[in-house]
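In structure tokens, one chain follows: the form predicted on its own.
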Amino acid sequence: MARTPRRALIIGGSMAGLFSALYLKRAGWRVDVFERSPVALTGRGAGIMTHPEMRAALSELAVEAGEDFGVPVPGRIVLDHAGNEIGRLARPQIATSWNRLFELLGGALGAPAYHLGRDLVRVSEDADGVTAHFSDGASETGDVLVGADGFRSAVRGQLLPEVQPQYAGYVAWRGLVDERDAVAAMGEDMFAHLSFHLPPGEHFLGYPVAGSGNDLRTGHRSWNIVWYRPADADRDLPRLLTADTGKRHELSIPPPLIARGTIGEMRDAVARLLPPQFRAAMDKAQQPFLQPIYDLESTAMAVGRVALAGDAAFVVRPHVGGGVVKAAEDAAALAASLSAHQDVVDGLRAYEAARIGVGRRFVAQARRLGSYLRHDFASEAERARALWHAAPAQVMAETAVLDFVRDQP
């Protein structure tokens, strides 16, 4: 008689959840993904810089990225305040979109295994398995539960309530500019590259991504903007997260609710701080949104029959550009560890041993890269260490590069 496949309950339907489902399914598990959102996850985020590790994961899962996976980016350019080029580095990469990758992974998994509107309220465990209890009163039981529900993970909140996000001291303004407007402002060469400007204590970058509907035709793409700006936790952040109605939002604020005065302050800073090419492009930016930057380090990645993966375990600042790779490699290690151990708890312990150190290295590298994004330092030695990462050559060499993970044991 054929053995009944073991069942995995995966909480969270974004990148970590989909990668976990696909790797476990490939290893012979029956998988179900439960996403709290009642509507499809579209439009979540703009650009993603890809890496060979991401392409390797897609290939291993037989997910065909194809020629329309993203926009080739030949390298990096840095401008000074006057708009003069002060650095250039050849570093070919592909810039894809969150939507495109999500569509590929979701299509590979298939709709029957993906369940929307399932909001987890608690997890329970006994000798026979682990059960997810949802807000609609329903429950599901499996052999293992994977918390892949991101930054605000309900799974982590129950298992490790002491693990909380730590504000990094700065925010990112993000937005998109239509290719025609961006090229008119800066020219085709600059549009095509990962282009930087580095005001004191700040960091601006932009790069090309697909346009609406994953449109990769020349003239129909977009320029993805990220601008890191210091914001004091007590003085600035509460104001930035307060809408015109006076309502203060926690952790983040929906883009349409950002106060008009806050948008105005950002526009004033554009005029003062950015090179003319970037100023002209920013004038055409679509609805900007504000992203406070946080770190999060879990003290464990496995508790009993429950595992944490992706951002539910470690939240890494965007400078590294490796969040998707980290999620994919967490998923691959999880499936491999469970396959190597008949006992689920033993398999999850092996998974944690394999991945927790990697997660810590990601967070540490992101902190190093963002260490200069402030105006105050405890000492001159601290300032010097931080500002080393702000040099144009270092920014070009270190941003969205994963060599640091491979170079360490």
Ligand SMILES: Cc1cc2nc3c(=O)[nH]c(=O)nc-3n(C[C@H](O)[C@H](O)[C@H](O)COP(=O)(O)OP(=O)(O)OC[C@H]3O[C@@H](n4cnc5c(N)ncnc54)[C@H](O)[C@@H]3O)c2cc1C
Given for the second form:
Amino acid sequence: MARTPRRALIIGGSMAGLFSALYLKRAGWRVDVFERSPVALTGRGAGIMTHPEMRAALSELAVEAGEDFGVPVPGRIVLDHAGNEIGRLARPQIATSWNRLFELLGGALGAPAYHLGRDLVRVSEDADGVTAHFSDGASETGDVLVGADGFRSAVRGQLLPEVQPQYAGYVAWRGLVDERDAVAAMGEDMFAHLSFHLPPGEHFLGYPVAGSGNDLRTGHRSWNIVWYRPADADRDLPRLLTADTGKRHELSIPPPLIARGTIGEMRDAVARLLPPQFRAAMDKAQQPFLQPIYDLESTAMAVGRVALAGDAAFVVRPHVGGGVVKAAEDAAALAASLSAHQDVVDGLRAYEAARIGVGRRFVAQARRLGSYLRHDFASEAERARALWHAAPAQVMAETAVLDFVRDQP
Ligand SMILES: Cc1cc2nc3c(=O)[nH]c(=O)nc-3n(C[C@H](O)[C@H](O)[C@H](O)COP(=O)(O)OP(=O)(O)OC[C@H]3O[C@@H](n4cnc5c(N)ncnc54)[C@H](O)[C@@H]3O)c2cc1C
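Coords for the form predicted in complex with the ligand, given the form predicted on its own:
Below is the whole assembly, all chains and molecules, this chain first.
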């Protein structure tokens, strides 16, 4: 039975889900987004570095990012352990936040097409279309289903069970510091920049983002911290993911459950490893939390009437800062490929052909950038290759930069 207009079921209501919904709606589809969370999503203030491609996607979708899109960051600075500046690079960029993007995209889609508390458990397909089955027993049928349900994707888990996240060998400690505390610790110039420190085998960075409620006023913003630290998969990670109650969490641990001893260990490392400016700022960080870093490479992005998009398809270590652009471009390619083909399955094959190589390139580049985040190497050649990316000039030139995608055919 043909549906008119054609209907897309989009699983996951974050970046890839919202971009997919907006691009497909623009192409004439009826769209519904099904998000597992029973309450409106928030991104814990996570900072997102932006790129011209992100602005281009938003303007293509007539989403007005405006003056309050984020905090302008003039460039990059690297500090040594004593707190001396050892590198500076001008590279203007806007630091926005997950919350701001979510607000813009969600506002453009509108509430009626966005359904909270819908947890997909299974997908089935027959001649009539594709059906999403939810944990409450309800189901929805459409012409195409988009798995935009992130790195633990239930959609991918059913269709490609062999594709699993691969632990990168390090974790990211993350946190936010109020602007006033950060400026008192490091001064206005450093607060305004994307600032790095590179202890051996580690990588610390901070940059300004909007304060709560997207507050962009001077004095009300926050400093967003990401600190990559090696953590051996067998020796360290299980301990880091174990709560004070003794419960061991699998892939990540909710921030309030991180054991006091684990926080204490991180605080000791702050005192030993960071320059005085970052030490003073870290001492004021509100509820730092840790996130193990994973890669994930899907072997397919289309199976029958089902497409994978965003982190459900490829998870990229954060060094290239391109997860949102990748999600937006997946969504644009999906809508274009479906528009170019009468048959949905043919359209999804074309989508996969357009995007699978890009996903692989993102993962490979981020692996190169993170390759020195360890304390031991298999050979001198491997060490030399990895450490090339740890030089201050390279870190400033390569972090949160998408030139590698544009430079390749
Ligand atoms: C430390 C760090 C820093 C980063 N910095 C940047 C940056 O500067 N720039 C950038 O572009 N990217 C950055 N990223 C990456 C970026 O955050 C992700 O690539 C992006 O959020 C992926 O969006 P997504 O919609 O694909 O997945 P997600 O954001 O993971 O969303 C998946 C959604 O699906 C829902 N869901 C899951 N399962 C189900 C189900 N069964 N049924 C229904 N719904 C379900 C989830 O609740 C969630 O809302 C960073 C990531 C990290 C970890």
